[in-house]
Structures are given as structure tokens and as C-alpha cells.
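One chain comes next, on its own, written as C-alpha cells: the form predicted on its own.
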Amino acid sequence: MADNPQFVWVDGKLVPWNEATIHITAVGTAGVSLVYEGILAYWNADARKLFVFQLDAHLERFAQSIRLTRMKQPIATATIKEGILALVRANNYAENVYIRPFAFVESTSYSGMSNDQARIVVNTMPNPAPVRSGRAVHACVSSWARISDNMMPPRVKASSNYLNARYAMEEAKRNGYDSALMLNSSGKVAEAQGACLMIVRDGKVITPSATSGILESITRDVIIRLCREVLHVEVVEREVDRTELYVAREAFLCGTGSEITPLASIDRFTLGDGAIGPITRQIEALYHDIVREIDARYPEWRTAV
């Protein structure tokens, strides 16, 4: 297919796309063990350069997820990093790129997964969706609760965890919303499906704490630092009540895939005037420039391809 990349990185080697296969009977069981990362590389058209954003941080979390699911990582993280850069170069991108390293145990049965050696694969694809779309979306609080750490640990970026998010998102779409927010088992706000949440009240950015059942988000950490160090906006990490969502002046989702996604309303409560708020707009513009090296600060966050 024309839209597929020329190469996939499989267990340490560049492999032609149509040769990177797994038997159909292993797909389901492999998915149970699968952990992954979503990484974006941003194209700077003026400089004609491609920058992978927070590659080291993503690979550190990838190794953590492999460990917490009790798989063995057979390839060193430094080698995976080199492989990702080689793969992106081999596929000859001159646009934004989504990079997906994933690890799984290939098996046709559900037994024998603990402490098994993982297969590691990296795939890439174009990612044309731009940050700063100018659109604010509508969210609801889902009837589905967020998983907790003694069920399916949220800090593990595992494909099986995202069934929880899929239920919430399907419910939201069916009821006419764009996105879903989930509460944890204590009834406090956790996160959206596949993204963290930040609200703005009294000029402060407030976000659920890392122990509220959220994925330990790399983008969230970036936004917190940009707010504190560049924009000089106070950020508070704490438990968040559901009704705080309704009285917030602004709110937005953040994550690799979501980037900065402003919210216009939650459960049909309009936030502010329903447009993108001033603090959200500042964060969005700054993030856009940082990831592309239009703003050259934080060079350690970008890896040139």
C-alpha cells in the first residue's frame, strides 16, 4: 500500500514493511502483553529539519513499562534510540511523523508471559494533524471509572489499559461529545481518554496529581515546566473534584497525540466564553514553537533526525 512506510524496525533490524509479520493466532495474546510509546517528530519547514520530541523520556518510560509487565528487554535502550532514528531516516520523511515503538510476547496461549523476552518493533507513519487547530472541543464526564493502580497500573502504557479509555470514548461519541473525562475510584478527576487534563482557575493551572490514576505523561511534565519557567504561571498538582470542572475558566487536554486540545465545555457547562482561553492559547503557541525548534530553548527535549 502506498501509504505504508518502506521499512519497519523489528528486533534490531530494518525490515521491509510487507515482511514485518506475526501469525494471526498470536495477535490476541500478544496484545495482552503489549506495551508501547507514542512519539512525535516535528518538521520545521523553514529549516527543513525533523526533530523527535522527548525521545529519551519516551524510551525511559518504555523501558519502565516493559519492566512493570515483567517482560525482559532484549535490546538496550540506546540501541532502540539509534534504531528509531535510522528508521525515520530510511523512510525519508519531510513532514510530522508518529513513531510507535512497542514490545510484546509472541505467543498463541495466555500462559508463559511473565519474564518472557519481549519482541520489540518500531513503526512510523505521517502525522499531518497540526497543533493550534483553533478549535475547542466538548467533553463529558464518563460513567466509566478510570482504572486504579491495584487493577491495571495506569503508569504502564499498555494496550490493554486503553480498553478502559475506549469504553469512555465510545460512550462520549454516542452521546454527542468529542471527548471523555474519567473519574478514579475515589470519585476524583483522573484524565481523559489517552490524554491528561489541565484546568485554569483564578489564574492558576490545576492538574490531577500523578497518584490520581493518570498516566505519568511526558507532555504534562513539559507543560508544567513551560508554565512555571517561561510563562510564570503557577501550576498546582492535586486532587480535582468533578464540580471544579464546571467552574473552571479554561481547560485543555495534553498528550503526545492530543498535543494541546482546548475544551469549550464539560457536561454542557460552557467554560469561560466557550472560546480558547488566554492561558491555553499562550501554552499552545509556546508548545508549537518549542517542539519545532522555532523557539530554541530546551534543546535537550529535541533530537534532530
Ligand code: PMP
The other form holds:
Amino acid sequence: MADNPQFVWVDGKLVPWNEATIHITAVGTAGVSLVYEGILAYWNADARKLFVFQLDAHLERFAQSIRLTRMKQPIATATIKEGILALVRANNYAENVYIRPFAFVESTSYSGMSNDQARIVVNTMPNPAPVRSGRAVHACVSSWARISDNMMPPRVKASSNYLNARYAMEEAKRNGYDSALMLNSSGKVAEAQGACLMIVRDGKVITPSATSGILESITRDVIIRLCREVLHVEVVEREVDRTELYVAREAFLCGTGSEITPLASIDRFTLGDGAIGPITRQIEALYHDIVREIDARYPEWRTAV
Ligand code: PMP
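Got the form predicted on its own; could you also share the form predicted in complex with the ligand?
Up next: the whole complex, starting with the chain shown before.
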């Protein structure tokens, strides 16, 4: 495939893409006991520079996911960070890049318990960014509930969690929607299948709290800070009711891959006038510039490659 990188980072070494293989019998367990991160690096075409956004925060969450699944992390986070930067350099990008570190236990036993030493791999691929595409999407509230902390903790970024997302997304697509919002086991709004949710009511940004059954999103934290510190918009983290979604003036998804994705409607209730709202637009524009260092504030969020 044309998008395949030249190298993959495997257990601390750069390995040519077609040599980075595992044995087929390891797949069963690896597919279940696998945690990962999705990180974006942004290409600033004018400066001809590539910036990895929030690399430290992603690697901290990666280590946390490894620890919570009780795998052993054999390589220090600082070494993984250096490895990622070396890998992105070796793959020689002049465009936005999706970086995917993953950790899994390799085993031929399906119990997943025979080995707890994680293997760590990092892959990269080009990522054309959808932000400021000018399009607002249509979401539904899924009939599937979000997984919960005492069952399959959403706080851990585990590949298995995404089967829950797949059920919701597949249903949404089949019913003609672009995105699925999920309620938690208490019937309150949690998040979208692969992003967090923010709504705007009475000029305030409201988002489900960290205990609502969400992945503690790095983009969510970034937006909360940008709203409070730059845009001077009040942000409230709290439980959100389903019907609040329908009366919101604006709503958007946020996440590394989703960036800022404005919603035009939820369950066919049009939000505002159905166009991208003024607060969402401001957040989108600011996020676009911050991640690329067009706006040089928050230098600690960007790692130059
Ligand atoms: N929730 C879920 C379920 C996700 O998959 C993602 C994407 N990683 C997010 C939220 C957003 O998280 P982040 O901003 O850290 O990418």
C-alpha cells in the first residue's frame, strides 16, 4: 500500500515495514490485550516543520493504559518518546502524520494471562486533517450503552473497547447518521464512539465529566483550557442529560482524530440553525492554529520533529 511507512518501531528498534511481523498464533491474545494511543503530528507548510501535538500527554496515558491492564512496560516512556521522533524522522514526512504506539502481550494462550511483558510497536501513516472542512455532521443517540468503569473501563485506551464503538457506529451508519453518541449505564451522556462531546447552552460550553464513562481525552483538556484561558468562555464539566443534546445551540465532537467536528443535528433535532455555531468556529480556528504553531502559544504542547 502506498501509505505504508518505510519503518515501524518495534521493541526499541527501527524495522523495515515488511519485516515487522508477529506469528499468527499470537493474534488471538494480542487482539484482546492491546492498548494504544492515537497521536497526530501537524505539518506547518510555511515553516516546513512538523510538530507532534501533546506527545508527552499521550505517552503518559499510554503508560497508564499499560499499567491498568497489568502489563509490564519494558521500555521507559522517555525512550519510547525518542523512538517516536526517530521513527517519524526516518519515515520522512512533509504532511500531517498519524502516530500509533501500541502495547500488547504476545502469547499463544487465549487466556491472555500467560505473559504480562508488553511488546511495544509504533506505526505511522499520513493523515489529511478534516479540521475546518466547513461541514457539520449528523449524530444520533445510540441504542447501545457505553461500556462502564467496573466492566470495561473507558479510561483505558484498549482496542477491545472499540467493539462497543463499532456496534454504535455500525447502527448509526445503517440509520443514515454520521456519528453515534452513547449514554452511560446511568442513562447520562458519555461520549461519541471515538471522541468526546461538548455542547453549548446559554453561551457556556458543557461537557460530560471525567466520571461519565469517557476516555479522558487530551483534546478535551486542551479545549477546556483554550476556552477558559484564551476565549474566556465558561466551561462546565458535569452530568449531561439526553434532552440537553436536543436543546443545545451548538455541539461538537473533539478528539485527536476528530479534531473539532461540529454537529448539525442530534436525533434529527437541528442544533441552532444547523450551521456551525460561533463558539464552535472560534474553537476550531484556534485549535487549527495552535497545533501547527501558526499560533505560538502553549509551546509545551508541541514537540518539533
Ligand atoms: N473518546 C474515545 C472513545 C476516543 O476513541 C477518543 C480518541 N482517542 C477520544 C475520546 C478523544 O481522545 P483524545 O482527545 O485523547 O484523542
